[in-house]
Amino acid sequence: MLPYQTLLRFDRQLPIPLAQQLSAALMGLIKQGLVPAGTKLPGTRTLAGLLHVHRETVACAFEELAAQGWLTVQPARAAVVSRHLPEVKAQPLVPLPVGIAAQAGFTFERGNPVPVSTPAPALTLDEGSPDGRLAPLAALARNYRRASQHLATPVARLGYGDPNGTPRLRQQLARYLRATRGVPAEPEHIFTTRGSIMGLHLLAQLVLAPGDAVVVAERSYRAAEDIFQQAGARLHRVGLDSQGLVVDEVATLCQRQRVRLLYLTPHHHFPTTVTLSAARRMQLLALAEAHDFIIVEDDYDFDYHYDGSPILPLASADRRGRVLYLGSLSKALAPAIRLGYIVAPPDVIAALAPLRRLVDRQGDVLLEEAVAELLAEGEFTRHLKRARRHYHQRRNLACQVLRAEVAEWFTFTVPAGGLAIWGQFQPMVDLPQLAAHCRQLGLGMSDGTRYNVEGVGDGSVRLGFASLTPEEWTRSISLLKQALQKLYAG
């Protein structure tokens, strides 16, 4: 008889039941050819004694293997390895693996996605995230509870909802966009998503084909670029200046070849924070009509403008159905609250739902209803007013501290709005080296590589101030200064 007590091992620290471990181990012995077809196994009592387990554990394992066709089990007879299994040649004895394989047993295309963020230090100069501590969580929790009670009624039954988003949220968003941005949206023009990234992905799947030309700025939002490239598009970069995207370069490109789509973040360009002038916005709308291309307007932080009045989106002046407008409630509330939206003509909205259903049957109905109530009762607007005041103060302090502490190494322009500062370190500063040293001190910051132009870095970086309190920002810049002095003083 085989030394089953040696070949069949258990890890009693695992949460996996012993019967399941035993069936997997026996299956492994059969696959290795160590227990060939037709072999009689020891009785349940005998094997249980050898393995120091309960007899019922062995019986359960045998039943599972019999159900899968590995064993033949008959009353009052020994369990037998099925004779209908394919012949397996004996393999050298190796320890049976525990758990999932370390890597896939097949090849696949990994693509070139934006790296997933590693756990950040407590102090991080991010790319411009809102401070979730300012979110109206009490009101949101109250509305969530009300929505749960309402949707759990016999009529609603917490069933499947509209892939386009709940009617109430789309109604409230339409009202909000008309009042704040001049976008003449009705509920049938709105499609809700789990953040703007999902919106970009769905739009790329809908309107792009392999080989299509997509225009982006020379520095642009990396996640959007990756989405377009994954759809097979070819990226064409045009310049930026103090008035935003250089529209004359777009016009020149359109003369040379057909452009399918232009992507831009006009209100506060990502990453440079510059605002696209009103004149250039009108030029772009005219170009889109003349050359038959789509404009995807990602208006991710329209709500945060501090100096003067914000310029209305291109979507507010679009009457030809050329602009697909993206917004994010995650920027207005908190990154963990995944809600975004697309504003588009009704035929585009209708075409998005089947695409969404391939990956996500619908959004979070409870969250959508809770946020709709925030909008309806005015709490969303009051929150934005409070948050805008905080972020305006934090921007001013951030600029003041940067000038006082690191002006020797870092220059920047005060942003008119948004949640981050765009600036440039002196040529002497090796930004990846600086970021690595800051992390050792407990400060997270970008190494600048995602802002490189054609793979070449120039020390430019985006420093988010909104997610940090004044005390946290002051401490962060103190650590940044400490790292700069350590590496580059003298």
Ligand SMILES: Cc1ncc(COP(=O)(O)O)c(C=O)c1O
Contents of the next structure:
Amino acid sequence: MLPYQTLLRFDRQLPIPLAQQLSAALMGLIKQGLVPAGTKLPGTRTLAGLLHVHRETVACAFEELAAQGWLTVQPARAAVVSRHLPEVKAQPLVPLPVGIAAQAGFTFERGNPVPVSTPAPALTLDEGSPDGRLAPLAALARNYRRASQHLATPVARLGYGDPNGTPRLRQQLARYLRATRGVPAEPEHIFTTRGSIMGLHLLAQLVLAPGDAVVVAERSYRAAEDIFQQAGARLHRVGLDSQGLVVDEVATLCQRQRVRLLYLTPHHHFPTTVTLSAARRMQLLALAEAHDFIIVEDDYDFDYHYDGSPILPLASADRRGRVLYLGSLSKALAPAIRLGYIVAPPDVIAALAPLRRLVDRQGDVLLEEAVAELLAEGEFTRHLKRARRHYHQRRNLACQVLRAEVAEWFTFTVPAGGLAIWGQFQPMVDLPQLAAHCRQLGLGMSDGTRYNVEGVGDGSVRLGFASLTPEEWTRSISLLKQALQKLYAG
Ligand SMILES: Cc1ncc(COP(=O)(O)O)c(C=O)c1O
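Please move on to the form predicted together with this ligand, as the form predicted on its own is already shown.
Below is the whole assembly, all chains and molecules, this chain first.
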């Protein structure tokens, strides 16, 4: 008899019933050819004794294997390994581990590993997140419940729907975009996504071919760059100054070579927070027309502008179908509420659905309906008003505390909007070292490497002020100061 007690191992710590573990292990032995077709297995009592489990456990495992066709079980007879199984050459007597293999049994291209974010300390200077505690969750939850009651009726079952997004949400978004930023959108110009990342991915799939030239700023949004490169594009970087992207450099580049697409965040450039001047916007639109390139305008934080009126998006002035406009509710509500949208001419919108369906049949209908209601009832606007007031105050206080506490090491310009301050540490500050030391003190912050230009860091970093209360910000900057004093004082 085979040494079943050695070959059939259990892990009693696993939340998997023993009978299920036993049937999987027995199946493994059969598949390995160690228990060939026609083999009589020990009786349930014997096997249970060998394995120190209840007899019922063995009986259950046999029953399961019989149901799946691996065994033939007859009353009062020994269970027999089915004679109809394909013949397997016996493999070495190595007991198979329980559970999922530690690594794939095949090779594959791993790509660039995305660093798995380690849990951030409770106090973290993020890179510009909103304060989720201010999000209108009670209203959203109420609308979600209402939507589920409505959609579960026989008329509107929770079935497959429109991959472009629910008509009601597209209608509400169109209304909102027209009213707040002059983007003349109608529902047929809107395609909802699970955030702007997905929008960028779909657009890249749609309009880029390997080798296409994509223009980005010398410092830009890394996630967007990764998406363009994944689509095979070659990135060309142009300079940035106090008025935003240096459009003359784009013009020069266009003289030298064909450009397919230009990506920018003109409202508050990511990461530097600079606003692209109105004159350069006009120049850019004219260039796109003259040189036949696409502008992808990522307007991720339009809702937050504190000094003066915001300049309207490029999309509000585009009458030639050059601008693909991306929006997101990640800053307006919270990053965990995955909703974004693309605004584009109808032929582009029509081409997006087949691409989306390759990875995602449609959006989350209940969430879309709940947010549509938030927009329709005015709660979205009221929330933004409240949030803008908080963030305006937080920006002012953040700048004041930075000036008072760490001016010796850190300089910055006051951002006119957005949720973060962009600034530079003095050259003696080693940002990765500082970030590591802050973490030891219980303060999370970026080590700045994602803002490096051509791999070289210059002490620049984004300090998000919106997600922290005034008290939390003051405590954070005091910890930052403590770290700076410890590492670089004198
Ligand atoms: C430049 C930029 N675009 C878009 C987003 C939002 O992405 P998503 O809508 O996928 O959350 C962010 C978030 O930080 C961002 O920094």
